[in-house]
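Consider the single chain below, provided in structure tokens and representing the form predicted on its own.
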Amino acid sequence: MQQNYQVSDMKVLNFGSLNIDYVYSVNHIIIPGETEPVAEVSEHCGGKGLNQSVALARAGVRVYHAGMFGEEGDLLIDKLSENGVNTEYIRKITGRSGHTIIQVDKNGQNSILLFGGANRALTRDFIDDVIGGFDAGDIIVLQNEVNLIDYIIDKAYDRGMKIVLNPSPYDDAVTACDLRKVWLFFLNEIEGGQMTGESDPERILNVIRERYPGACTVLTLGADGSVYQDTDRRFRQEIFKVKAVDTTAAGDTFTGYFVSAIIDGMEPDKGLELAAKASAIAVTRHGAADSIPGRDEV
């Protein structure tokens, strides 16, 4: 049965991470035991959750962000607010915000250390309060940078929400989730392999379709573009070739723009094209949230 993409009169909740990114520009990503001088250090707002909320908002979506931040994280709320993201479901707690230490090499590739901080402080009561503000048919966007992801999925599903999951980083918290409740998966090749035990993209997609026949999937393949599949369709999209300087938020930009296409009622092949254009622009800029383009640019 073909998926129905026309979604109207609904809200989008992104229940996700809020991180401060400390970015180090390096000649090459270091190996164990190596010391390398750093020419430049910068601080940016990031986290897969924040990045995806900014991407959704810049794509024109009315999005609400839910999560927690620490004592030094007011800049995270400022970043969301200045991009038009609703922050009424975000709470400040004692302790440190989530943060990352990111190496970005001369080719734009990155290596990331992630500290969960306040992102790992979610409680069931807080989740219940947030989910209670949304209705059946609303969309919830999730990543695996906060705790209790399995509980969030269960509560959102019971509420009748459409669950979008980017299971990154893929670990035991993801395997504890009832993934049959997911409406739309966003995966790269690594996560697809961890999820299915396969390495070939075609096999990854076939296994996901077999295990989760009611789900849609977007599989990103780096330089080989991306693939969308649902119950009976499969579409492919090539990349738009650009000079990359920082790939940090490319996947999050892709996710936000594809979800915006769904909300606009676009067909998935057109959604892939829109998302590919947006992520191509993002990788030509430094930083995470700051690199995400607006809809008019795309």
Ligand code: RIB
Second form
Amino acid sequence: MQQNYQVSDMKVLNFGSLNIDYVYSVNHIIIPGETEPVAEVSEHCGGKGLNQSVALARAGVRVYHAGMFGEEGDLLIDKLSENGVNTEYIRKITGRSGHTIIQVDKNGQNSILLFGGANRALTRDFIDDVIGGFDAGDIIVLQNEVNLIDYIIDKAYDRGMKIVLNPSPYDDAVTACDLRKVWLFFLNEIEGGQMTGESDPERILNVIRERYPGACTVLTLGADGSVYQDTDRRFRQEIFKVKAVDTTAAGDTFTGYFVSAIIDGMEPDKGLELAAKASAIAVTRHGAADSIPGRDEV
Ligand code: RIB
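Could the form predicted in complex with this ligand be given as well, to go with the form predicted on its own?
What follows is the entire complex, opening with the chain shown before.
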């Protein structure tokens, strides 16, 4: 990576969503006006935030999760605790937790309805308190399933933290952010296209390098693998071919494992390889957080 790393007492904070995922196994993803009977429904812990914390922890990183959950969400904090994630910055509030309704088809492809719930109740005071517990050189990992990410980015940047952003799902909240403050982007092809107005991966990366010359980027391309870019390097990684049953959380697994590799001092090309292996295992299993493998297995 471009900037030098001091791993010694550096801490990792993930400020992110906690969702209950209601997963429906369907024949095909439903189209407008259609009704499709469903034989199987299951409940899982998820949320891009929670998944990425679990991935970091299973990859061996000591991670603090910050966020909020609602009255029915105790299983979410339990899931983080049982994976060794520090939960001191998580608050339980009145009202509903974040949840999703996920259709997963026979090929493991999904489509997701997201209800923000408690994830969208963050306040500036809460964010100030959390960020106040971290120091220059610490890493903060963010997605776009909580409110106020622009404020979190500004505060973390002022604190001297290194900002990792997975701007997913991409919407106006992302365009409101000062993205020049981001140290490492995680994008898929769709988010890369939304950010740059380009569809060709090479062009997406060119535009990002031009706009954010100090940032590193990981672009994931589904079956076409992934690419890492910084100021003067591009590394490519193919996927490890497996039979996918559920692609939910594959991207979150990739993010957690790549960040863990960089923290461990691995070169980015080796980080891509490790992350590709971990997410290949994740797609062979059902569910979000529960599908993420441990480091030994990877
Ligand atoms: O990235 C997968 C996650 O996205 C799911 O767990 C779901 O909660 C949605 O937020």
